[in-house]
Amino acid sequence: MVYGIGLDIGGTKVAAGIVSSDGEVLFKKTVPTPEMGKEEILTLVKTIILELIEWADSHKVRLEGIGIGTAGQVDFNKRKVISGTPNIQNWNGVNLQEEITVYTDLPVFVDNDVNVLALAEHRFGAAQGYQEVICLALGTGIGGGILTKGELIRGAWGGGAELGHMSIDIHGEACNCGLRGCLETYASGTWIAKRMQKAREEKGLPTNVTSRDVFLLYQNGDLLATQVIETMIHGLSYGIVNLIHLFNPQVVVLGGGVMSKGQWIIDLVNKKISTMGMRSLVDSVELKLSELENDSGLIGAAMQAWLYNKKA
């Protein structure tokens, strides 16, 4: 059995955990992501990473190396994140890898945060058996991960399979990457409660209302959430048939905190898309909720441990 480190840090919050190399998480912390940004973030994964290392050396387990998935664009070559994301401060041009070395000899490989699900939830979860597949993370952000014959399309240099920022609406709402219409406007947990709270507002209501708040009242019927959660839906499963057009997918698995229970988000979005796109292309494509739930960010960073040494 081979055991790596694996580290997912996201807007909200880093899961860190030890996997072994049959998917099991033997020991995890999950905390919440600094505000500060960069310089507390790292003073916490050091932290992390410290304590895991302590822990796995008590239990006689040998690590092969510390992986790392990031929000954001990440040179995957560089280990370095190019282009941070406005859900985390500073943290464009972080070397991970350096900052990491600093303190410890055990190499070190940083991917993409979806990218590491989607190596997850192929290697363990829904994506199993599947040689075309598509990861969307619907959290804070969306998130995509695309393998083609089951490897990663990475682009140039690592910054592929961008699909939150896939444009689905040229005259919607302006996005955080300068676009407008963007599939995270519509989908992602921050644009789900956004709706809401403008919605509100105009009927002079409370606006203090979470993305899970807006779940909960569409699930009891509230006139506003079942508008949010229509355009939700509908602007998601838009840019699912763009995907399965471009991609020619055999499954597109949903994960992130957004899917968490999300069986009922699957459901509708199965409803829409069987009457939308080249039924050629569609109807063939299986919608997944992610098997993995919480733990495929951290248990696909430390794939990464024994995936890539071999290659290192």
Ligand code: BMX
Contents of the next structure:
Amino acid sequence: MVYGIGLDIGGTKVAAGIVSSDGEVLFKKTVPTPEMGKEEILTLVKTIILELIEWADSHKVRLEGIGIGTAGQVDFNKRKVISGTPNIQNWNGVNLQEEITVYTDLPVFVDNDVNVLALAEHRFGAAQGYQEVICLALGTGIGGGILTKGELIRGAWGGGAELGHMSIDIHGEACNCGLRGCLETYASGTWIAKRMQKAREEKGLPTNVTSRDVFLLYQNGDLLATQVIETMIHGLSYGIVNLIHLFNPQVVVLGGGVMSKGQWIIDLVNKKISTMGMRSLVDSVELKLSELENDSGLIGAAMQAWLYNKKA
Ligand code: BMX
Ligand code: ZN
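Can I get the form predicted in complex with the named molecule as well, since the one above is the form predicted on its own?
Expanding to the full complex; the earlier chain stays at the top.
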């Protein structure tokens, strides 16, 4: 058994922990992502890593390395964030490896947060036993990870599979990536809340609602929430059918905070896509809920410590 540190840096929270090569999370902590971005995040990352190293020392756990999964477009070989949408402030051009190796000798690996989530779901979760896999994580934003022949598709330098920024409506809402009508503007937690806030504002109702509130209101039959959820399911279904047409996957795994206890969302999408797109492709796909709850990003981040570490 080997062990690694995993850090999952998302738009809302940073989860960090020590993970074993059989996927067990030995020690974990979760803190909000600092709003000011780069400097604050780097300070937080340093504090957490030093604390985890100390924990490992005192529990006689030998660490192979540090794996980071972060929101943003990551150059996998340079172990550097090239850019990010404003979901994380000031996150362009941050060389995480360079920053972290100042205070530790452990090897540092960096990838996109949902790429590593896909690794974890493939090894330990809902995509176990499949080779052609698409993962979508619905959270602050929407991220993607694609496995073909059991391996991640990265594109030229690692920035590929930004599945949340596939546009499904050229006249849609302006997304913070620069396009319009991105999948993220239909089904991310941020946009589910935003659409509901706008609808309530127009009716003169209080607007302080989160995506969780929208789900509760929907379950209680609220009309505006029903419209927002219908729009979400419609957008998500279009996005998923596009991906099925493009990649002919065996399984599409849906994870991220929005999908927590989200089998009902999968049921609605399944119903919707049963009448959309090319039957041969759509009918052969299984839609599955992430099986690692909120830990798949963290576990996948840590997996890099032994997957890519030549010495491990
Ligand atoms: C955004 C984009 C992706 C990320 C995804 C999920 C940035 C900063 N983020 O689409 O790189 O994978 O969100 O991120 O460019 P999360 O914040 O929801 O975890
Ligand atoms: Zn976008």
